[in-house]
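Starting off, we have a lone chain in the form predicted alone, written out as structure tokens.
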Amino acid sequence: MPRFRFIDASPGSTARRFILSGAGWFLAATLIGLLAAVELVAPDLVQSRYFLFPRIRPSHVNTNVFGFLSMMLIGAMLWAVSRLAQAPLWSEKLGNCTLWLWNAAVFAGMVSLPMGYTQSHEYGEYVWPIDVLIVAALALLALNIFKTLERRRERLLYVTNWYAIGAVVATLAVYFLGNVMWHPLTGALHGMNDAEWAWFYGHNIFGVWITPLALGLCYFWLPREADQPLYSHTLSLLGFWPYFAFYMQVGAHHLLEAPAPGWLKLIAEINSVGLLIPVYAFLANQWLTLRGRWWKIPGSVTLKFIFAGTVMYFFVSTQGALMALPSEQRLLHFTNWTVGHAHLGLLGFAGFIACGAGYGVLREMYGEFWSSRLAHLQYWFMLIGIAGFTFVLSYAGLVQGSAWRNGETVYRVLPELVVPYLARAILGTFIISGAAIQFYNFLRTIYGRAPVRMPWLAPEAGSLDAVAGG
């Protein structure tokens, strides 16, 4: 086993670290997670006001997304990033600070929502310091992918780069903006204000960071796996300008019901809609790819993650197109169909990505991953999960809205979703056991085998490492 250093400036060890990171992330979020669902159930079996449900669950969707989703989907893009640019990274050194303090801040939201210090804001509970921890790194973050980018051997931009400049450059923005970090002791404005900038920052942390980077990652991966160039380049133009264009406007659809103005409800249903045509010029883009490649999608485990991850966007986009719209609202707001659309893109669309990704970069590294064996069982059991959980939410989401719209008050309903609930938390079991796979599979890998010798990847002159003789 290597002897472990706390800043590795060896090649390769921000990606392996962020996305071994991520993997352990992943356990930990699961875990909470299924916590929660079993208080669903048998809310009495928790006395601890530290793991009560309305604490518990902040925790685990936050170290979802900056724990599992940001880590694993980061040190893929990096790799991509460098790979792409036929350059090593500007600096493995300021990639593990930026690692460190990326962890720090995980570490810190897991601890601190739970003891009851949050901002209540969807996805922007974290408080001031732990939002001061991610805004350094990301502007670390954008700062070596920036000087890769400048000392980069093959001149082209691809397509995947483009997505990897845009979502660090849009999410410190968002970032910075939608947590209100001018006011640290609450995070917060006023009134309506207030609820209008909250979803602007709460779908933009999924819109314009989590999925650019994961739509970045097909674009990288896809193509590799499948043997044959990308389909168009015309339709990846399609896929990216307009995604960022109506993307940034979406976040008022959730405030439909409530008093904001009518220009700002309208111009969120127009652009949840038109945000359609990116989305299915991405889709066509990567589909069309494989033609002639299909079978090749059960012997990769990257692609046949990556692959499902695609299937899952076409889903989850065009569910949330639909759910856009004030008639579906009416039934649908407020209920369990939501929670199941939101687990369906984070854990299913984004997650399945990462997982596919962090496994290609591994093969890469290592020659291949520890257990080919391992990595297709976890597919399965995290297919079955997230599958399941979104079709017993969804169930259980209409249950709600029709009692609700026939006028049955929120108590009497409750005994109809004890099932439902019930297959939930048994259904996380799954999930839980693909990321527990998943992270031994990377455990094994990284410190079971020998890395392959990559020459592009060794510091050349003009980089940090270099000139700090790393």
Ligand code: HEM
The other form holds:
Amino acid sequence: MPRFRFIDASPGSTARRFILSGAGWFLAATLIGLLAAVELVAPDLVQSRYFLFPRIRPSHVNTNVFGFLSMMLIGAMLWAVSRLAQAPLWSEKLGNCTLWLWNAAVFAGMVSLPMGYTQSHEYGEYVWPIDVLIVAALALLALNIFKTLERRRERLLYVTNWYAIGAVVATLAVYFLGNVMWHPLTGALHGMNDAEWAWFYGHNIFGVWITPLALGLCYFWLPREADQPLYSHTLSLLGFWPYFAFYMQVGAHHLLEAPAPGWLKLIAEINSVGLLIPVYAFLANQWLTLRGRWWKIPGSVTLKFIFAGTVMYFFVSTQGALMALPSEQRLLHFTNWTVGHAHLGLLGFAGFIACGAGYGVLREMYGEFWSSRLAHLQYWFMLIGIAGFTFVLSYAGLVQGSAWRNGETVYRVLPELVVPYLARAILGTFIISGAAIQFYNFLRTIYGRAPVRMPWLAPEAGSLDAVAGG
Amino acid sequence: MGMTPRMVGVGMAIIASATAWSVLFLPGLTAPIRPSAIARRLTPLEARGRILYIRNGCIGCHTQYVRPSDWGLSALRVSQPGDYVYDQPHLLGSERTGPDLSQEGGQHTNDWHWAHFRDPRLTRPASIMPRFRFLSRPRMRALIAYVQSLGGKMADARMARQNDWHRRLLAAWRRGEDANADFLYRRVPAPWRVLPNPYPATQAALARGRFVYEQECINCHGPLGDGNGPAARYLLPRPFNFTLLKRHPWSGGLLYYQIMNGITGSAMPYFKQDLESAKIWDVSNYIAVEFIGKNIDSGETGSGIPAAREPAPPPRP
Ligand code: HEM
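Please move on to the form predicted together with the ligand, as the form predicted alone is already shown.
Let's see the whole complex now, leading with the same chain.
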């Protein structure tokens, strides 16, 4: 095994390390999640203030979003960008710096949130110093991506690259504005205005960060694994620009029941339904790419994960569009239904695609991963976990919503939720098993197998890395 | 069409700025929000409590806005934009694992909150809210002050009423438990004091009453109904000792009235939102039979629990 270097300049190291870190955070975050789920059934389980449900909940959420999903998706995206450019990453050293900044931010967040350092906006809980780390890392990432693309040998800019650029540019803006970073102490504005800004951010951290990265990776992996060119480039245009144009406007659909201006809610509702156009365009494009090749799905771990991800994307988006209608909100807002939707989107859609892409990258780097049986096992664990989660949480949401509509108080409905809460905690262990299998499999692959040589990765003479090489 | 990195970047910047203008800046510019009739600034103590509310993640389980379709605790008033002008950050919340708190101020006395934050299961046996007993005394005081300010000027009015009654109840309490029982009796409107329980104390009714008692009352009034539940040591006046009523006038209606409305100024909460009317009558029957040991309404006198559970004698021809 080569000596560990903090800043590793060897080709592919940034992508590999991002993916491995993401897999590690996945395990950490889901373990925190399990504790949170158990505490909803057994509230007196822990004594320590640092492990109380309300303090670890944001830690679980942010470690998943910024640790697991962001890092695995970034790693796979960097690989895809450099692969498509037929050129190595512009600077692996810079990439490694980005990696450590990002890891530092996630670690600081995971620890500081339970200690009570929070800005209290959902998904924007990180305090200002962590926000600064993230923005700095994002800026470095953008630089690396743009520079790599400048040196691309393949002139045509493939769809995956559009999403990579779109995601980093839009997220830089959204993160800075949404976290109100010019107010370091509070990270907030006043009153309803603050809520509108916070949900602009809270929605777009998925809309312009997590989801585009995942969509871009679908465009990259699905045609390759199916061994068939992308069905239509026109459809991919239709799936791209309207997607961003619609998505950024819908933040207020989280405030449909709150005293926000009516026209703002109307914009959010219309755009939420309109969003189905680019979503379905994307899905049609992917699924038509698979025509005649469906038989390939069971054999390839990557394709399995990614195809399941697209299916869940269909469900979560269709569900989301319905959820943005006022009549649905009246029944299900504030309930566990939303929690089910969030898990279906983040774990079912983005998480599955991140895992599929992560396995894909490792297979290209090492020829094969350590155990493909374990990888298939992980797929089934995670699929059972997320399907069960969605069912159980939606059921809990319907119970809560219909009881409240009938005038039951929140307290009186609590006993009805014991069974779904318990089932949810049990199903969580499936997802954790998946995360553990994945982390182990990645570790064994990276530290147990010799990387294969890829000619297109060889640093060009005169590039930054050629000198340091390693 | 061939896309270039610059094109994508510029296109994205255009979309982002157009969106920021329409959904971020425009709402603030077009609809400047003035404080509503109930909004007020927090006192320094309450503001410290608000920080504790944020740092302890209460927002993960509690919302602070009421919709037109809501029932329950805070549904006294539908929230308006002007209610929030002084909030930074906003604490609207998105999940109701616990009840909405926008009108929480003055719903309970401070000692109820004290016991509840020490251990929510003390005042609400089936609660899943975590214990916040690690908060030091000054912090607990600040958190309670904040919770009691929720609802703005409406909360202030409720608090004034709570404090006023609290003084009177304490005075009655200090005069001894019989004087206290007497005082509570006289507070109940006369028609209720003579109203019998309209439901017979059948075994089924008593079983239902017991279920309600265990879900709502047991940790204050105690398993024996003597007011010595585990919450009692945090509360003053202490939870009522039902066995006292063996030597005082009472009726099913009196119990009903007290349970429905609670006793303002004491930790005794009102149950008119948690319990439907039939459930309140059932738990009254349970208290009467189980703790007071007789059921005056059905004309029976029992000597303790077993006798009272006997089925009513067959009607005389
Ligand atoms: C057409 C696509 C979608 C629409 C229209 C949509 C709509 C919605 C709506 C209306 C809510 C608010 C529910 C409520 O508060 O009652 C919501 C919540 C949420 N959505 Fe989506 N959704 C979509 C896709 C997605 C995707 C793909 C993801 C994940 C990548 C996602 C992640 C979330 C999360 C995490 C929440 C929870 C927010 C909270 O904490 O309250 N959604 N969505």
